[in-house]
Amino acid sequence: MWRFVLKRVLTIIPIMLGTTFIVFSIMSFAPGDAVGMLAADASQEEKAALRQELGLDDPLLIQYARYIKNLLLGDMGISYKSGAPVTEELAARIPYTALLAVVASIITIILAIPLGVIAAIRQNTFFDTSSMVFCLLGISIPPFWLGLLLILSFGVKLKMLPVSGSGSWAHLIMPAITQSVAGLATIARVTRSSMLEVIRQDYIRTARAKGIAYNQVIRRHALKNSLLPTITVAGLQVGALLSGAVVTETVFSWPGIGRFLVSSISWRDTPCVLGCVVIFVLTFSIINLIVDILYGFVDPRIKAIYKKA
C-alpha cells in the first residue's frame, strides 16, 4: 500500500511541471502584460524599467526555470498587482473557498447518494422519474444562470438572503446551493445506475431467497458493491469544489480562490495565476489519491492489488 501511495505522490511532480508550464506559456503569449495593466499611463522608459525589474525581459524558459526554482524553495513569487507575496494572497482566500467547498460537499453527498439509491430501488415509479428529471435539469443548468436566478428570487424579490459578500452564514446559502446542484445531480445519476446493475445480480437474489430483509440486502450487500463508481465521481466533484468554483465565486462576489484567479488573469498577474494553478493541481491529486485508497476499503480485491504494486 505504501509503495502504491509513494508512486502516486511522485506522479504529482510531472503533472505539476506540465500544468504550470502550459499556464505560464499561455500567460506569456497572451496579448498585453502586467506592465501594460499596472503602468498604462507611464512612459516607454518607465515601462521598460518596470518590465526589467519584474524579469519580464528574460526568455520564457529562463523565467519558468526561475519560477520553479523559487517554488521548490517554498516561494510562489510576488503579486504584480498588490506587491504582496502570493502565499499571503492565497492564504487569505483559501479558508473562504474551503468553507464553501465543505458546505457544498456535505449538501451534495448527503442528498445525492440516498436520492440515487431510492430511485434505483423504486425504478419506474413517480419518485424515480421526477428525481431523474431534477438531475437532468441540475446537470444542464449553467451555474452562473442558477446563481443569478437565486439572486433575483431570494435576494432581490423576496429579500431573504444577501446577494453578495461573505459577512455571515446567510451569505453562504446561495453560493453553496449553486455550487452543489451539478455535483448532486451527477452523483445521484451514477449511484442509481450502479445500484440498478448490482441489485440484478445473482447474489442479491440469493440473499433475498434466504429470507434476509430487503432493506438489509440493500444496505449490506447492494450499496457497498455499488459504491466504486460513486466514489470516483464524488472524488472528482469534491476536487472541483475544493479547487475553487470560479463561476460561483464570481457571481456572488465570494472572496475565494476562484474569484482571485479571474482577477489575476485580468491583471496578467502571472505569479498569482500560477499560485492558484498549483493549489488546484495539489487538490485534485490529493483527492484522487484518497479516492484510490478508499477503493481498497470498499473492495478487498483492489486492496490486494495495491499491496502487490
The other form holds:
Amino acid sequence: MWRFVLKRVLTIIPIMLGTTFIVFSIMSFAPGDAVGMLAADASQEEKAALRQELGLDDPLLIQYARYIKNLLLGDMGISYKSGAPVTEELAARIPYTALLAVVASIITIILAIPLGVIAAIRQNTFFDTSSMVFCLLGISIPPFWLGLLLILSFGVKLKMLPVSGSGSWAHLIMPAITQSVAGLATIARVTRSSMLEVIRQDYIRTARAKGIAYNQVIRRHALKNSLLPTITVAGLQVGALLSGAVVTETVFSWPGIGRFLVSSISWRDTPCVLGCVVIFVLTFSIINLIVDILYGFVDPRIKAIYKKA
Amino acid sequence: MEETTLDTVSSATAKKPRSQAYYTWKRLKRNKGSMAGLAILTIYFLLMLGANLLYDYKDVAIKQNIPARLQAPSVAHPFGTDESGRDVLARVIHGSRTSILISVAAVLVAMVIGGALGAIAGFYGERLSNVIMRFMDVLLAIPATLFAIVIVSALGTSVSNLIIACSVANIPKFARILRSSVMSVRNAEYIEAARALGARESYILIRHVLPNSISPLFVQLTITVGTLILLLSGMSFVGLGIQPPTPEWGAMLASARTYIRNYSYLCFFPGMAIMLCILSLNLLGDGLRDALDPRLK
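Any chance you could show the form predicted together with the partner chain after that form predicted alone?
Full complex below, order starting with the chain above.
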C-alpha cells in the first residue's frame, strides 16, 4: 500500500512542473514589464542594466527554472503595486480563502451525502423529486447571482447579515452558502445515482433476505460501496471551490486570494497574479493527490492493482 | 436480378431499419424535462436570431438615454431601464448573442481539437496515446476557471481571446471521453473486416470508428455549453470578460450590483436569463445521456 502512496506522490512532481510551466509561459505574454514598473523614471541605459540584473533577457526556460528555484526557497518575487514580497501578500490572504473553503466544504459534505442517500432510498417520492429539483437549480444558478440574491434578501431587505467584508462569523454565512450550493447539488446528484445502482445489487438483496434491518443494510452495505464516485466528485468540487473563490470573494468583498487575483490583474501586477495562480494550482494538485490516495484506501480493487505492480 | 428479388423479400418481411439517431430521438422525446429544456433553448435561439428585429443594437441596446435612467419595469420597458437609461430587456436579448455565441464557438473549438487528440490517442498505438494523455493530464490539473483567467489576463479580453480561454481548459475533457470511446470500438469485428478489405487506417478511423464512438461527445457538448456560459458570465462579472457597453449577462449583473439597494430589479433579469439557459441545457444534457445509454434501450 505504501508503494502505491509513494508512487502517487511522485507523479505529482511532473504535474506540478507542467502546470506551473504552462501558467508561467502564458503569463510571459502579459502586458506590464518589471522594469517599467520598478524604475519608471530611469534612463534607457539604466533600464537595460536593470533588465540584465533581473535576468529578464534570459530565455523563457532559464527564467522559469529560476522562478521554480526561488519558489522552493519561498520567494515569489516582489509585487509591482505594493513593493512588498508576493509571499507576504499571499500569506495575509490565504487564511481567509482557506477558512471560506473549509466552511463551504463542510456544509457541502454534511448536507450533500445524506440528501443523495435519502433521495435514492426513497426514489420517486416527494422528497426525492423536490430534492432533485433543488439540485438541478443548484447546478444551474450562477454563484455570483445567488450571492447577489442573498445580499438583497438577507442583507438589504431583512438586514440580518452584513452585506460584505469580513471580521465576524456573521460575515462568513452568505459567502459560505454561495460557495457551497453548486458543489452540494453536484455531490448529491452523484451520490443519489450511485446509491440507486448499488441498492439494486444482488448482495443488497442477499443482506435483506438474511433478515438484516433495512437501515442497517443501507448503512453497512450500500453506503460504503456507493461513496466511491462521491469521493472523486467531492475532490473535484473542492478544486472548483478554489476557483469559485474568485467570483464569491468579489461579490462579498472577502479579502482572500480570489479577490486579490482579480485586483492584481487589473493592476497588471504579474508576479502577484502568477503567485495566486501557482498557489491555486498547487493546492488543487494536492487535493487531487489526497483524493486518489483516499480512493486507494477505500476501494480494495485499486489497492490490489498496485499490490500486483 | 437475384439481388432485386432478395431486396423485395427483405423489405416485405422485416421492418425498415432505422438509424441510431432515430431511436435516440424517440427515447429523448419521452423525457419531459428534456423537451422543456429543448423548448426553452429554441426560444433563446429564436430571440438570438431575431434580436435586431426586436430591438436595434446601436439605438436601444448600446446608446445611452440618461433622462430615462433607472425606471422600474413598465409596459414600455418590461424589465425596466438601467443606469444609462437603456432598456434591460433589449440588453438581455442582445446579451444572449454574446454569451451563447462565444460559449458555443469555444465548445466547438474544444470539441474539434480535443476530439481529434482523443481519437488519435485512442486509435493509434500506446506510445502516442501516452504522450497526448500525459499532456492532457497536465492541462486538466489546472482548474478551468483559473486557466481561462490566466489566458485572458495575459492576452487581453477580446472576443477571440475569450473563445481561446474558454476552449483550452475544456480540450482535455473531450479528449478523454473520445479516447475511451474509440478504444472500446477499435477492436470490434467490423473494424477488423474493414482492415481485411484493405482500407487505410485513417479511412477506418474517420469512416468506421468515429461515427460509432462520437455520441458521448454530444452529452458533454450540451453540458459544457452551460458551464461555459457560467464561466464567461462569471469572468465578465469580475471584469475579466466582455467589457461594457457590450451587453453581456454577467457584465450587466456587475453594473447592477452598484444599484442593488434601490433598484434591485436590475439584478434580477440578467441572472434569471443565465439560470434558465443553463437549466435547460442541463435538462437536455441529462435526457440526452439517458437516451444514449444502451442499457435503457
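Numbering follows the first chain given and starts at 1. The structure displayed is predicted, hence computed values, not measured ones. Note that the rigid core is defined as the largest set of C-alphas that superpose within 1.5 Å between two forms.
- With the core superposed, residue 73 shows a C-alpha displacement of at least 2 Å between the two forms.
- Here residue 290 does not count as shifted, since its C-alpha moves by less than 2 Å between the two forms after the core is aligned.
- The two forms, fitted on the rigid core, differ between the two forms by 2 Å or more at the CA of residue 55.
- In the core-aligned comparison between the two forms, the Cα atom of residue 9 sits 3.6 Å away from its counterpart.
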